Amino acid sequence: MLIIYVIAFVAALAGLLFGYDTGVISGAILFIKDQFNLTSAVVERVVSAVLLGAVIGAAFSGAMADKLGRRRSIVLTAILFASGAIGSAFSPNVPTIIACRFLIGLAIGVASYVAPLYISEISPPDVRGALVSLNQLMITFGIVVSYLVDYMLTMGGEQEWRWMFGLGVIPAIILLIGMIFLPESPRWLVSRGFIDRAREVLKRTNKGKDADKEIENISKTVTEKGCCWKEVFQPWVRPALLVGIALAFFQQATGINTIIYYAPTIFEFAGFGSHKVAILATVGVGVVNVLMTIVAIWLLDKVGRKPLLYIGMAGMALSLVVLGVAFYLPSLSNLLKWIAVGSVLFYIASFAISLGPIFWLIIAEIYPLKIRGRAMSLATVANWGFNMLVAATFLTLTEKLGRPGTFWLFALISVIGIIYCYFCVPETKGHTLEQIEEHLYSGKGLRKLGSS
């Protein structure tokens, strides 16, 4: 089993390059935008470049990953977190590093469920739930490097921020050396025909188990190559399509980013009034994300993806219906900034247990082998489309609803994503994928699942 670890642990580095470089850019646009003089538009679209480059790379790497493999897919974002490293340290103009940061996005937009997908379908039922979250783990882990390392270069130069981007390129190099030496994921193997080379990595990866009859098992949900995106939205997959998009929706809808991105802003509006101590405490946020994210990699083989949904969610509204309290009530003013850091670690912690991990474990599992990637993809760009969208309009929301409307909305659509998860979301706990498939192709309900 303990190739299976290690093999998580590589693909799992994509994960820890997704983090870093979605969040590194937080102190490196302080310097950027002194050197270059920027103006607000300016310093918005070198943030955003990521985003976009993300969306773009979610919505075309699907087919890429069917075709391509999932591993050698994973060594093309490899080397283009490399290359996007490397480019935007030595960039000589603002249009250089928005163009850098694009293509760094690109490969976010292809890890971000390739990375999942592959640790998934070489996985063992027993340990999937943890080895797929290692994946979300190293994400968190990965914005706290980030926050570190924008800390520790902030007392350099102007020209530090080349190096908080040109760092990067070390995972990217580790990923792109480890994922070489991998073997392909044992269920694209069997789609492909490649049955020899299928048998041999399960013989590897899962040791003790009949490697004939697990790749019987897969090739009954294989029955030709290739895919087009007609199937993906065949009737019988519409469920399991209808959940992967949900669930990306209730992950950004109920406000996860809009505390990562703007946490310094919160505490501000709270009344922390350094920028410095308002970052420590940013960094916090990030730590507690990590560590409950350790938590959920503990519990998700045991308790079961929905009851954390319902904790984890619960946890969210409650924190959120708090810190509009706290804003509400000016008599609160003396507390209100150590309310507003609980509740925001409180929210961190019960998201990380939650919706944090489980949607991207969740859609690596649910969708049809044979259209398994492009499926995902879809999921994939949902979910970051929704993420442009909330950062795009936290600020503009704060203005019309006033900060303690704006928490209350979020608190009020992760009550409706509980009542979602009741009727609609599966529990995938100790069933193998092909029974997940056949489930689906059953036609029973996908809620059915867990009981059937």
Given for the second form:
Amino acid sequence: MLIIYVIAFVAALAGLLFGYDTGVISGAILFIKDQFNLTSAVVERVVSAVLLGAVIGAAFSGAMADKLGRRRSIVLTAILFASGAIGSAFSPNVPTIIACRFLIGLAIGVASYVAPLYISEISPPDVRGALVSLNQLMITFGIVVSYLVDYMLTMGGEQEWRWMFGLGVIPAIILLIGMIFLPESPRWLVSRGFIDRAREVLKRTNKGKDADKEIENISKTVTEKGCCWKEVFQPWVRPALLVGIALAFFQQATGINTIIYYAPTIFEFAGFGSHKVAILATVGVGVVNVLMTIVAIWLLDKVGRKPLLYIGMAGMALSLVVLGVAFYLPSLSNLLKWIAVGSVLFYIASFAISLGPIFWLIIAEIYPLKIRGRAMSLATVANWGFNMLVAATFLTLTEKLGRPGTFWLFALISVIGIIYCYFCVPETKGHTLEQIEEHLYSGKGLRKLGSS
Ligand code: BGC
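What about the form predicted together with ligand BGC, after the form predicted alone?
Expanding to the full complex; the earlier chain stays at the top.
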């Protein structure tokens, strides 16, 4: 069994790169702006290059993950991550920085779903929730590491942004070397007819279980159904597609990245005088994110996905309402300042035990094997698309609705999310991917999974 943890850990390094490369820009951009004398419009382009790359990377890689295989797709992203890190570190000018950050974005777009996909397909059902969510743990860890690297390098000279970008090459190379030695997903192998190789992998990863029986079960799901984009939109797959897109919406439209972005402002507003303290407090937000993701990993396969979604989204709604109230009151009393800080921490904790890991987990579980790469790429495009949309409209929203109104809107979306999850999201805990697929195919309604 140990081998399965090693495999999941190595593949989850893709998550570390996702977190590091998205987080690192917040510190690096300050130096780049000064060195090249950038206008706000160019700063925006440097910052959003990664997001744009991620949308495009996720959009155009679905067929690649299905045809080329999961492992080889991750190897490719590791090469992209490494080239992007080196390229951006040595960039002579701003257009090169933008191009390299876009390249890294492409890698993030692919890695963000192929890593959970690979881990999900190689894991036994009783620990699948925990293993897939290692990827989210690495995302949160990568964000904290990027904050710390930025923080430490801020004390150096004006070229330090090169180091901030360049250090990303280390996890990229470890991922590359690690993935070369890891086996391909046994489910993908079966879907492509490489039965002997699949049996070898299953014997190594699923000790004590009957590999032939498992291959038989997997084969049953791949026989009649085809494998192209047309299949993705077949009526029996549609409910699962909707769940993926809806969860992508709820993960982003409840404001996670605006909270992460605004944390220092909120802390300064709450009365932590210096810049330095505000940044350290932001590191605190990152650490709570990591710690609560560990709690989620511990709970996911015990209590299931849906109870955590309910508890987490209720916590998010509550903390957003309180945060809105704190912003609504014209002058914060000492106590209320602490309430504002507390609600940001409570919000992050609630996100980390629910929508953070569970979005990526569910989309790695509910799609049919033959089109899993394509369908996950769709849900992932939706996730990055909503991420961009929220980022692009946040400032206008705060102008039109005010900060309290904006946080209350996020709270309302969280409440709608709870209702949606109750009626439409399946409980996948303990089921094999094949059982989930058969249930979807039967047309009985995803929500009834497990009760039929
Ligand atoms: C989300 C990101 C977010 C991160 C924070 C991920 O699951 O997709 O948008 O920044 O969690 O931990």
